[in-house]
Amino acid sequence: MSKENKRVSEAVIRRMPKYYRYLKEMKASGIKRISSRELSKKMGLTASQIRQDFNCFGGFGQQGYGYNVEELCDEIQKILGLHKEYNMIVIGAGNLGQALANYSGFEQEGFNIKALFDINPRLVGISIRGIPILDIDHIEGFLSQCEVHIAAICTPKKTAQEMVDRLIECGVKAIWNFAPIDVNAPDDVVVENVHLSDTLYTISLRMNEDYN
């Protein structure tokens, strides 16, 4: 993303993956063209909001024609950086870490998990879909030999920040954190804190909308 696009609001950034997902599905279904109004009905947004979002990146449609689905999908793929490939590691080879390693969809989008790391000697040495589980004590050596762009944190809360600090010291610039704590990092490191329980809490709230 260019320096100009760094000023795009967080709300717009959060919507871009959803646009990409919907457009990929339409492209696979053979849909060639779509208007902002038609897209708004599919996504639950207003046509005006969609046009404003796309204008943040230069705008892609033609008045009276709408959007070419394949071209728009390709443009958003580039905006999301999905035309590149990224090396990943997973810290913590428990149930969640193994679930991430078992999901082949990451590879299809260019996110390649190179290794998992854990402290459990019963896990170290085995593989998940050919991805090795290594001793966490060897992580610095591994990172010195393999360029890693993203590290997924699937550790207990008490060790998450310490692990993040080690990774940043080794030059990792993006953290995908699944530990139940918000981790801190310097401004030049991208951090995405994922709290799985938050979505469940949202479901609970919507099921109990007599709160007001």
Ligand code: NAI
Second form
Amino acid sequence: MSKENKRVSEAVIRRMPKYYRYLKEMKASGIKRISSRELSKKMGLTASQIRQDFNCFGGFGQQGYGYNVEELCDEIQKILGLHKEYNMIVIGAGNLGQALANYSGFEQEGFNIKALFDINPRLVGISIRGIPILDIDHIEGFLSQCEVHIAAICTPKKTAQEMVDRLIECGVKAIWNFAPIDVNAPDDVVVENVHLSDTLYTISLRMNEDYN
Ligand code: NAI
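Starting from the form predicted on its own above, please write out the structure of the form predicted in complex with the ligand.
What follows is the whole complex; the chain from before opens it.
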């Protein structure tokens, strides 16, 4: 992404993964071209919204009839940085940490989980799909040996911020937080707080839209 793209709005950034998901699916099913109108229908956006979004990144000019699906997909993949490989660690190897490690889909997109860390001696020493669970006390040593780009936080809420601070101190620049608090970090650290229950609450709200 060029410097000027750093000013791309949060809303556009949030839509980019969705474009990629749709385009990847279309590419896999052999669709060669798509107009912004067709894409808008599929994605539930307006065609002008799609053109505006793409203009933020230089436009991906439509030649003749619509976009070349493969080219557009590859361009968006690059914008998302998915043409690179990333080393990840997971802090907290309980239900959620182990579920992340058990999912092979992340490494297919270049996100490689190198280790999980836990305080529970009964978990330390075992492996999930060949990925070791290490003692959290060894985190600093591990980070000094292995370049880690992203840390997933799957610990209880009360230790999450403390773990984040410790990781940042060791140079980790991206936090994928699943603990049910919004963790704080300096501006040069990327933080995504993932709260599945928020989406469940949204479902509940929609089911109760008369606001009784
Ligand atoms: P869990 O209790 O199965 O696992 C937590 C693990 O963290 C345990 O193995 C524990 O030993 C370990 N741990 C505790 N303190 C630690 C520390 N300082 N360093 C390293 N490891 C430590 O819990 P579960 O179900 O896996 O949930 C993990 C977290 O994810 C919780 O905060 C939970 O609320 C949250 N969660 C969030 C969801 C979301 O949508 N974001 C969905 C499900 C869970």
